[in-house]
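This document opens with one chain alone, in structure tokens, the form predicted on its own.
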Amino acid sequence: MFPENKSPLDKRRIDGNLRLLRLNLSDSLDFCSNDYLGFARSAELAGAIEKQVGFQKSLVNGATGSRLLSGNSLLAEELEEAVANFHKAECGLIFNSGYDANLGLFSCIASRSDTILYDELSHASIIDGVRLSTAHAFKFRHNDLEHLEALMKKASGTIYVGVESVYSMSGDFSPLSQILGLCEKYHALLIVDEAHATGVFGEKGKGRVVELGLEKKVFARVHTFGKALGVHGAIILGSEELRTFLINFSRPFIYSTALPPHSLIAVQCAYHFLNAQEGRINMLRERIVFFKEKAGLLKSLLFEESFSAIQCVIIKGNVKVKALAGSIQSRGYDVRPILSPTVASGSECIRICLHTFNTFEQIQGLLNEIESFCL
């Protein structure tokens, strides 16, 4: 089946980067999940969802079909309108996941004569969407405005630029204002994935685009519900024309069974909860500041420059970074190694996610364990 009797799995085993499923370390301190605000573990939010579901006596258990068949509902359309209003957008269209949203958007938005330019550290969902597109596509060096402009000068047709406002692996920001300046100069359309900014940045967690006052200038935004909001699904925000276009041409939307009513109610409750829980955002920011202050004292370690809840310490090599992760896990801290090829060789790291429920003592303890191992 495979040449020389060596399968792709064999190669991964030899290289030390075979992916395996593992159970969550429920008795360990969570420093790996995307539950930045603690919503996924909130008994209060769970109770609100259960109560709201109880009010909806006519609900069916499943969506029963795609939105274009039997799966559409007033609940879905009202939620789209409410979420769009919250994030200061004209319209929104809900997708089953952030992956589906990016795949569905990037695969259909550009025609054969157009060009998509995307940051080299873009999430796999963006990259996969670009690969399915018929447009010309080129990646630019991470946050490199000069490289992006050089590609813009050569681009044909309508130019689409894809970035993340907060990058999922490194946690650093995209220079959105400067990129938008280039987009205006070259009449390009900017698409921003706000997955790791949703609920964390901007007034009441409205995202980096709103925080920077760019909501009227960005062509499309993707907000996911499965990270800081603690539930599931995603939404693409933009104009009414974009929404109509996606309904007609986005295959993941057209051919997927819609989210069930329970999931829509969960998203609805999560946004209500977010609107009333701005104190949690401030708690998270305090922990980010504390982490950076203490990490800055560890001169022997290399940390990514990040002001988000995602913090990374670079430990080059899959073997070494897995050994560090194993050592830290044995001490009761649930962290995960990020291996190549998920990141470039030489950029392997321990990815640390901070949460409102992590105490300052726990954060200091984690840093102590990392320093102790690396001495």
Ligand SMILES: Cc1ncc(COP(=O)(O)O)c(C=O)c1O
Contents of the next structure:
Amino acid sequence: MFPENKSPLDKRRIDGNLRLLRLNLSDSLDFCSNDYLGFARSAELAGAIEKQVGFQKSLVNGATGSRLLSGNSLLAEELEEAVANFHKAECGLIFNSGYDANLGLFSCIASRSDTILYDELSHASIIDGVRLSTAHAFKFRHNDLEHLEALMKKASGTIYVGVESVYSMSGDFSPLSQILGLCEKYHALLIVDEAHATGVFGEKGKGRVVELGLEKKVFARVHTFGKALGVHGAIILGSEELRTFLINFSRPFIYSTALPPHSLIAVQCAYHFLNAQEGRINMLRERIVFFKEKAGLLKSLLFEESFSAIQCVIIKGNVKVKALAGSIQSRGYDVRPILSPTVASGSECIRICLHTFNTFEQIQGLLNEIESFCL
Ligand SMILES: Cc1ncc(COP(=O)(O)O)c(C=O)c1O
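Requested next: the structure of the form predicted together with this ligand (the form predicted on its own having been shown above).
Everything in the complex follows now, all chains and molecules, and the chain you saw is the first one.
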């Protein structure tokens, strides 16, 4: 298929960044999953889901079609209303995943005379959605307001701005209030991906947009259910008009079988659990504060500036970062190296995710391992 040693796979092999699937090490300490609040491993939540599924005697096994055909249900519509209310939004539309939601939103929202501006560290699902769009599209330097404004000045048509409230790779915040200020100045519409803020920031985990009181000003929000909520799927929040627009033009929504009822019930239960488990959010915050305090003492190491559950220590070079990850893993800590080209060359890092179930001793132990490898 490809000339010898010239396939993209060979290049990855030579560069040392071939992706391989591996099973999770069940006996190692989880410092890499998105299960920030421990919901995915909660027997209590699992029990609540099982019980709720058991109650629904007429439950079908699958949705049987897309929402526009046979796959719609009262369950889906009531869940959308409840989740939208929780996050203080007018309306919501459920997608099969956060990837689908971003792809479906960014690909259809702008027309060919419009412009999409998005942060250079945006998740692949945003980038892929932008690629599918017919609009003009430009990325701005990460969190760089001056660069964003310079692009806004030159933009044509309606301007859409795409950001993540908490960046998935670096864990840092987007300066949402300032970005919104620019959006107001240039009549741009702001889209915020709240994947890593859902369940973690804002009252009861309503997200950064609600935490900052910006819910009436943001055009659209994407909340995912597969991270802190521990289940699966996603919702796009916005106006009733936006919901209708997506139902009509968002291809991942229109042309894919809807989530099965069991999944919808799992999301419903996860939100009930979130409402009742504010203590978990505080536990997570305590761990973030502890990590930052202890990491701050390690002057020889470079950590990304982050106040979220995602903390990165920069170890330049794929070879070195892989060696460090291997060494830490062999000591029983499950962390993953983030290699270039996933991040820019020179920004390779160990991405550490903190969870409610990581003890302070375990966090300190992980930092000790990193420090002793790097000395
Ligand atoms: C910022 C961000 N948006 C969207 C997604 C996709 O969400 P999902 O895993 O539900 O497809 C991710 C997943 O990692 C993410 O980090």
